[in-house]
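We begin with a single chain expressed as structure tokens, specifically the form predicted on its own.
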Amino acid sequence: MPPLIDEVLHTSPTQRPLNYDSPLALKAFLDAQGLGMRKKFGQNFLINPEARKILLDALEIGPGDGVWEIGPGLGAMTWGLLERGVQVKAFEIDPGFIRVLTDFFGAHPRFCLVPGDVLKTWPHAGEEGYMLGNLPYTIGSRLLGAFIEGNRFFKRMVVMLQRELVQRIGARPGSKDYSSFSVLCTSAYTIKPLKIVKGSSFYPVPHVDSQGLRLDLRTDVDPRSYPLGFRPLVRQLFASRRKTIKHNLYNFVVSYILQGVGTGAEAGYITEEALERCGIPGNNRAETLGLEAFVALATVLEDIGLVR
């Protein structure tokens, strides 16, 4: 077993526990440890050192900062974070990788390991200012959505995701990729796509391209200050993309506001009133609306005193 990282850092700061750039070295290590890659966890090691550096640099961290690392695997990015002097809280689900991470970094005073499914453990893990993750494709959107809807905001997040998801997150109104998830992310963060990374930069090689993404917490608005019905409203207006705003807003009023108690006429009145106050054509579709329009609709409904 390679030496513990705290010992390495006191002898040679450039020495790593593993050759994280070599698929052959990683495979040999996994074989020797009796470990394998689990498809259900979406595990792919980022073996491109340039790509790892781009992610670490984009995080803009320094000594003393606190970082959540999601899915550290065998610790390639963990090593880079500790080299930069930050406090690392690493979330790992794979029992074999948990053992390796503990062997490599467990004695380091700036390393904390949170075992288990991050979708279940994060609400109890305290708070740090930054988040970094080479996120498994299986949980990327679910995790980002859970953070935002759970009002867990970071000063900055830097993640590696499936390129298709990055396109959805950064999509503009009117584009085919624009969705409720686009609105959710941009309601809390400014979005900056980073380097596109081909499958050859990973081990094992995935069948799709990936892309880095930087999300900076917005400073012009408090993401916790949106009207109560804002997020469910956005989801409902995109629920049937081919339907008009008026149609989907009517369904929102019936289910969320009136909760099935009011009449169709009452729901129709509220729908027409909200659209008129906001100056939104009801025959358009949700993908034509920008963030401000969604906020305006939610605000009007709250002002009417009906959102509960």
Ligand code: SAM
The other form holds:
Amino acid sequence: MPPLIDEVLHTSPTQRPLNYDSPLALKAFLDAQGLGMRKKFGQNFLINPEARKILLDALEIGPGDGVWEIGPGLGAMTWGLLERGVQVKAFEIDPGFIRVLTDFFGAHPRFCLVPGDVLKTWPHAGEEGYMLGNLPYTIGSRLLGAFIEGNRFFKRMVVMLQRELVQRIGARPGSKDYSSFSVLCTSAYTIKPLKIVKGSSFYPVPHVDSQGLRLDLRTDVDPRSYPLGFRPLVRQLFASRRKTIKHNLYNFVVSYILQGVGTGAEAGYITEEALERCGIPGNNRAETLGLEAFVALATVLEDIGLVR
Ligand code: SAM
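Now show me the form predicted in complex with S-adenosylmethionine (SAM); what you just gave was the form predicted on its own.
Now the full complex is given, and it begins with the chain already shown.
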């Protein structure tokens, strides 16, 4: 039976709606549409086809897979996703881009658009397994943090971020870039930094370099199974980087566990007890602790019935 015309058009598209590699073509298109680029939405189109291919390849997706695309812009990577036969759910905030995306892909059976601020829309958007985004620098870390803290886990995420943020996420214990965000991300994902991309690969050219990042959901742990106080504990232990673990843990015990109603002596006792049970030297700083140490501390606090 011959394929339906719709199938030919939409499952094997042969023509891109725009020349996504040319700043001149993009500018001319935006002008013709009466649109401009908005700094407040972190709008920098990825005009380097090789970099786009690296991100798309890293996602390792194929027909039948469902992908969330965050910030599709005019659809440069949306196009690549549809070419690969996947189901695309695209989250875009800019009303002008939403209009263009609807014109380009609205009739496509594997395309669905979620208009608005992804930080607000994602909790109601379903459960597809993959995520791709040349993320606006304005929301990159907030969005990844919100997904992890909101227990919204993807089998794999591939994102483009500011280079400094990628370094921070992939940092190892003991290094200056190691932070609560590194611990949060590695508690759920294995981290693979991808290619560093210069500003000239974007239109308009941003002031900073960017870098791709692949995050694969860990299979050796269930990220939903960490002790209840684990994430607040990690944040608190890094809250004052120059202070010792003991100092920051004491503050955590006072504020999170005793909620300000216990005595200082009680908090001191709990702090000492927890550190001793985990074999953690209280005079070190949090940046020396690996993920396992944070988990051990949170587990002890839960075991002694203090975090429920
Ligand atoms: N994907 C396109 C590309 O690679 O060329 C555009 C990437 S551009 C860095 C970021 C995109 O995210 C823009 O389209 C911007 O309008 C959109 N965006 C910014 N903040 C957003 C938010 N809070 N929710 C949804 N989309 C957002």
